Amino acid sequence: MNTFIQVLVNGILQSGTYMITTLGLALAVGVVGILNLAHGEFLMVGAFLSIIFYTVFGIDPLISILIVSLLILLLGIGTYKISLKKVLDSAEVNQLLLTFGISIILQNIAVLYSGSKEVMVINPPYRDLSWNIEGIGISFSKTLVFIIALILVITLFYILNNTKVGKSMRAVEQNRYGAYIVGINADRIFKIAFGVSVGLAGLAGVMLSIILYATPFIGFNYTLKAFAIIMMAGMGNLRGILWSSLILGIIESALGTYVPGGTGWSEGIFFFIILIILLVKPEGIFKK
């Protein structure tokens, strides 16, 4: 029984990592309408900055998280103004090629910086802290990630549904030209939405630097997983992201525990889910 509960706890906590790494991409896809292949690389930059602040300046990641998120947000706004703005009305393949190019540039900058130290790790005092409750191990850092992810989902959901800028984002998402006619500055909304989406990726990178590590290529895997979660949830469905992350986290934990060689299968389950959803319900299983 303890094993089953441990699997459940591990899966729930793992879902926090998936939520926090998916939120930004969901905002970019849902509001701006761009399949941002560089999402994982912005996440990677956030992780690298977190490690630099910690190792060079001695600033704890939980303190630098706001600074890093703001810096990545500004980087996102700059990226939008310089490049993405010019391809919003282009064919989707142009958007994909552009964001893919941005991801390659960021990867290579990270490779040049890290040199032979491909894997960068920090060890804040709470990294390996855990509680043992009735034989069930609970990681402090993963619990922290889950709580922050949950707060972000609730906050973003509230903003989109109850604030002026959030309602403007939803209006632009539904009909860009209609929103423009009623006085909404669509370009400003796109700039804000993309900046925030990238800022969220940077925040996710900081949290990953605490519980895992940073490499120039860490973002690619999380980009693929984020796309799987978005497809499962349905485009623009924040509640669906929460439930999809929980389902995938628990499935991954169960496979890794109960299936021989399950760790490898747990990585592949994301792509199997993408295939099934595309064939059975391409609009997403949580999309009403």
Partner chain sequence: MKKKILSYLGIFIVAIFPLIAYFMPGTKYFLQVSIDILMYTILALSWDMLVRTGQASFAIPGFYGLGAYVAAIFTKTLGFPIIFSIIIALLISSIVAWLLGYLTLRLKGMYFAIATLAFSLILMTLVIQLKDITHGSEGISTITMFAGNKYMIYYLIFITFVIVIGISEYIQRSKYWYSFTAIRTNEQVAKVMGINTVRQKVVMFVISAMIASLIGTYETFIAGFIEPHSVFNLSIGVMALAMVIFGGIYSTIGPIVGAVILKIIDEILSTTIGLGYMIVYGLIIVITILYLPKGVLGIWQKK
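Form predicted alone done; form predicted together with its partner chain now:
Next up is only this chain, free of partner chains and other molecules.
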């Protein structure tokens, strides 16, 4: 019984990582329709910045998280202004090539920065803090990631459904020129949405620097999984991301603990579930 509860706890906490790394991309891809292959690299830059703030200036990640997210948000707006804006009018695949180029640049700047250091880690005092309740281990920092992810999902959901900016974003996705006619400044909306999207990636990076580490190459995997989770949830469905992350996290956890050799299969199973869901419900499992 104890093991079973531990498996559930592990799965729920892992889903926090999925949620927080997916959320930003969900805004870009699902809500305003920008395909950003460099999502993971913005996340990686966030993690590097968090580590630099901690080691060079001694600022704790939980404080620098606001500065870093803001910096990455500005980086995103800058990227939008000098590059992304210009490809929005041409074919959709051009966004893929552009953001692929950006991801190469960011990745290799990080390679130069980290040099012979294989991995960057920080050790804030709460890093390995954990509670032990009746033999069930619960990590403080992972719980924190989960709670922040949950708050962000709910906030974003609220903003999209109840504010003018949010409604404009959805309008822009559905019909860019139509939106323009009813007086929505599509360019501004894209700029805000993309900025916030990568800002959220940066925020996720900071959280990952607390529970994991940073290398120049952590990003790509998160981009892939984020895309997969978004498709599983159904485009533009933020609540779906919450449920999809939970399902994937718990299945992964149960597989790793109960099945011999299970962890080795976990990536395969992760994508198998997504493939099956796409085949059975092509519009995503939680499409309203």
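Throughout, rigid core stands for the largest set of C-alpha atoms superposing within 1.5 Å between the two forms. Small disclaimer: the values here were computed from a predicted structure and weren't measured. Residue numbers count along the first chain shown, from 1.
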{"item": "Core-aligned CA displacement of I12 at least 2 Å between the two forms", "value": "no"}
{"item": "Core-aligned CA shift between the two forms for I276 (Å)", "value": "2.5"}
